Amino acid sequence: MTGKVESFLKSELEKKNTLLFVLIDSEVSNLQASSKLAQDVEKIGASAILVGGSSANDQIEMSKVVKGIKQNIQIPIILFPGNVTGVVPDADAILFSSLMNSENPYFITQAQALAAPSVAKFGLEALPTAYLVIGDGTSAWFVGSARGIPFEKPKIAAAYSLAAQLLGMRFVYLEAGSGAKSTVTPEMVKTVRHAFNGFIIVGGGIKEVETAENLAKAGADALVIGTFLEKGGSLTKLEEIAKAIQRSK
């Protein structure tokens, strides 16, 4: 069944065509600066603040962020688990996440039969979602126990986002991983999109306005940035690049 989030985000595509999301971890940002850092990107465009990351493990310290940013903005908050440890309240919905490519049976199915209780007593509505981690020597990969997809190998992605279309996940996050020294390809969202009839996520080391327009004309439906902002990027490179994906398709 689609829930509340999940309508939202389908919605605003047929506005804005490619979506912005914003990846803040709790453990890098405090909480003034993370609702300071949530204002401002809705102020910009964005459609969905993601908490969480692949090495976020301070439950404690990442409720209250979440807390602490709910009470400033309308648009979701979306929470981005690496572990059980990213499963807290008051967030609107959680990337309910499979790592397909894993090599370790916990990230596959174990840690979402650990978290999946948590995520019904906290009335989290959860995203069903295939997570993808391309390439490798990022955080998500070596936490993740990931073998990584080659970049220049887009039909294994595009395999993988099938079989999670039958399996019945709605989502694909492609993920280079946090400051990734290259972007997931056009090639591959592309080649991903022509396999996959659901909502196509990327993520890591995406900065630049054309990089983003590129990746949104290919078929990507939401693009994730966060280690842009967390590295002093500004909001006004920001705002060019949600202006420049909201329009190329």
Contents of the next structure:
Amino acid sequence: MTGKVESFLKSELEKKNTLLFVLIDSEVSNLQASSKLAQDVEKIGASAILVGGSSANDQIEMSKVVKGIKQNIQIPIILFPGNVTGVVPDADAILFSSLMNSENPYFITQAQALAAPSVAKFGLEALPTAYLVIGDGTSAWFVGSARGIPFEKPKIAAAYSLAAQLLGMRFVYLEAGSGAKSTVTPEMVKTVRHAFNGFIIVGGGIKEVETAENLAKAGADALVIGTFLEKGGSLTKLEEIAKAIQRSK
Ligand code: 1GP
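May I ask for the structure of the form predicted together with ligand 1GP now, the form predicted on its own having been displayed?
Entire complex below, previous chain first.
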């Protein structure tokens, strides 16, 4: 069933070619900084704030950050859990993800089973997501015991995405990993776009306007940016990225 957040994202896509999601890692930014950042990026056109990451495990801190951010923004807060500890109340939705190319069944179905009762209890809208780790050497790859899909093997990513669709998932997240040296390639996005009839999220290492624009043109529905801002990247450049991807049909 399509909930409020999913409907909102779809309505955003009617106006913009590709959406900008900003990732806030509650382990990296404190409440005040996160809250200010969320307000700033909303102003420059971000469509959602993701809170989480593979190393964000302090639920108390995360809860505070979610609650604090929520008071000041209109765009949805979507949890991006790296484990069961990433499920906290007060967010609008959760990327309810299966790390499909993990070698550890814990990350494919077990964490989901352990987390599901809390997702229901907190009334979080679940966005059913196939989380695919591309490449290797990143935290998401290591923590999630992923057998990373090689960057130059787009057909493998497409096959996983098609499997996700047949399993009823409506979102695919192509993840190069936080701070990755190489981003997912436009070729991979294009190949997945042909195979998967749902919402494609792409993240990991995106920090240049041209890279973002090429991923948008290839068919990404949303790009996630986190590390660029954590490392002090300017809001002016983020705004350039937002504008470029939103208009890049
Ligand atoms: C990481 O895809 C996200 O899980 C965002 O990546 O931090 O490299 O922007 P960056």
